[in-house]
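Presented as structure tokens, the chain that follows is alone, the form predicted on its own.
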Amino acid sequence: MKITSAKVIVCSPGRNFVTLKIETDQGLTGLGDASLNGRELSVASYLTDHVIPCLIGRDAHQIEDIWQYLYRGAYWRRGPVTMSAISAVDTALWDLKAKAAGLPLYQLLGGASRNGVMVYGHANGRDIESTVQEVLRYKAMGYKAIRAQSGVPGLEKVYGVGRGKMQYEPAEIGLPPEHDWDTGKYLRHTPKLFDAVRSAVGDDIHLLHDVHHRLTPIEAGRLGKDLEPYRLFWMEDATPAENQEAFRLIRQHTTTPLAVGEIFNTIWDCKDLIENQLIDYIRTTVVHAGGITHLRRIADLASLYQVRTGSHGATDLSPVCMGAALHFDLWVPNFGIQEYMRHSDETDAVFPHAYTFKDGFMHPGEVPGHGVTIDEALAAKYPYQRAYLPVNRLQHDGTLWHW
């Protein structure tokens, strides 16, 4: 099955997406997601100018060889742009191989390890009361796991608190907006939030929280300890993970489970965290960590240390990535949970998909491949719009902080 052509489709049905479409001499096509929030055109150029010319004429069945060619052959290894491009190729090739076999992708990976994929939704509000109401609304929708984020008194904008209800999109059209931040206010407020949420929903709902890299290790240890009475499923991205040893300090001070990795690109970014058992969940994604081929290696390493998967699944990952992730989740033995932020109606129309949600679980469907397609005519009606994630500054003196 020879690759005859490939192209990159950039569209913005509510937010920007980059999609790779590979065509073969057997008439089959495969899709891969290459979206990189705020840097979309960099990946589009990397694919169009440097990767696609190297794909033409290759055997689409040789997924491993092509992965190694794009990774080792580039010399400039790793990094979000390179790995997002490799991920797109890898996902499209797995889509093609499963279609050629007439099987849903999870069957080609080894078959289902579970009946469905537990997902968590995002409940957020301007204050504790409105967040509690959102958590209860998600519970009524059938979710078994819910991430809770609340506005903080004295801060105008806080990560996780979006402009709408079901869709939270932090990227904004134009240049990066600047938000203010105060760690002390956040640390005093967050335990009060989870005291109210846990009292409202009871003990049977899994609760999650995203710190979004805002804290130092000792501050994260303090927050984790303060949240222990509320039995969180996890505390996510407690501190920037460039220094992986930082998580050792957090571990010394709290038993709250730790999750990290949505911005990781390779197994090397999480190797020490996993081997030293400094985290409980690894959040690497199909689209940013080398596709299904490389994500399998990360999951296999994690399984040796009882670390489970919990892949990122925000709206800056297209339905192509979500479809591929759900096939991976259904198969991977050490699955933990899957993030599920619902896409807009416009996005769902551009990317018809086979995956479904019911009673807190998702299933990728039985369509051959990963089950997601693209309506190119409709996609063309949503041209690219420059958009950026915000940046943070400390409220008291304007120092640039982690977003």
Given for the second form:
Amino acid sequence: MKITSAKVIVCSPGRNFVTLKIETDQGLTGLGDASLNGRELSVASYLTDHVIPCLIGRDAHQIEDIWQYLYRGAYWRRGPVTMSAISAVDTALWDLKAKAAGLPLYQLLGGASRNGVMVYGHANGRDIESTVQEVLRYKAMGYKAIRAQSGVPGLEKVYGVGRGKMQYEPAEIGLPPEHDWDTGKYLRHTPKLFDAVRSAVGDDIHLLHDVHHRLTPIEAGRLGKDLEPYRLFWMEDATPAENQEAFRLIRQHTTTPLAVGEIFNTIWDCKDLIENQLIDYIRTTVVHAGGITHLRRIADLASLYQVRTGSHGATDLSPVCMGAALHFDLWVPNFGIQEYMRHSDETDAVFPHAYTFKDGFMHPGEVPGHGVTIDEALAAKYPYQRAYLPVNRLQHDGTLWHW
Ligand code: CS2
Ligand code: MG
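Alternative state: the form predicted together with D-mannonic acid, after the form predicted on its own:
Let's see the whole complex now, leading with the same chain.
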């Protein structure tokens, strides 16, 4: 099955997405997500200007050889732009191979290991009371796992508090919005949030929280200890993870499970965390960590240390990524949970898909491939608009902090 052409589709149905479409001499097409929030055009160019010319004429069935060609052959290895481009090619090739076989993608990986994929929803609010109400609303929708994020008294804007819609999208058109940050206010507030949420929602709902890289290791240890009475499913991105060793300090102070990895793009970013059992869930994704091919390697390493998967699934990862991720999730033996931040209606219309949600679980569907397509005519009606993620500055002195 020869690759005859490939193209990049950039569109913005409510937010920016980059999609790679590969066509073959057997009339089959494959899709891969290449969206990198705030740096979309870099990946689009990497694919169009540097990758696609090398794909034409290759055998689409040679997924591994093409992966190695793009990874080792680039000389300049790793990084979010390079790996998002490789991920998109890999995902499109797995889509093609499954279509050629007439099978849903999960069957090529090893078949279903579970009945469905447990996902978590995103409850957020300006204050504790509104967040509690949102958590109860998600419980009523059937979610078994719910992430809770709230505004912090004394801070105007914080990560995770949306603009009142089901889909939380932090990127804004124009230059990066600047948020104030104060760790003390956050550390005093968050245990109160979970005291109220756990009391309201009961013991059977899994509760999650995203610290979003904003604490030092010892502060993360303190928060993890303060949250122990509320038995979180995980505390995510507790501290910036370039220094994987930093998680050892957190581990020394708390038994609250730790999740990290949505911004990782290869196994090398998490090798030490996993081998030293410094985390409990690895959040790497199909779109940013080398596609299905590399994500399987990460999951297999994690399984040796009882680390489970918990892939990122925010609105800035397209339905193409979500579809492929659900096939991966249905198969992977050491599955933990899948993030599911619902996309907008415009996005869902541009990306028709076979996956479904019911009572807190999702299924990728049974159609050949990963089950997600793109309506190119509709996509063309939503042109790209440059948008940026926010930055944080410390409220007391303006130091540029972690957002
Ligand atoms: C967050 C994301 O969903 C999450 O866990 O960390 O919303 C993240 O902020 C965005 O994906 C950044 O583009
Ligand atoms: Mg996160």
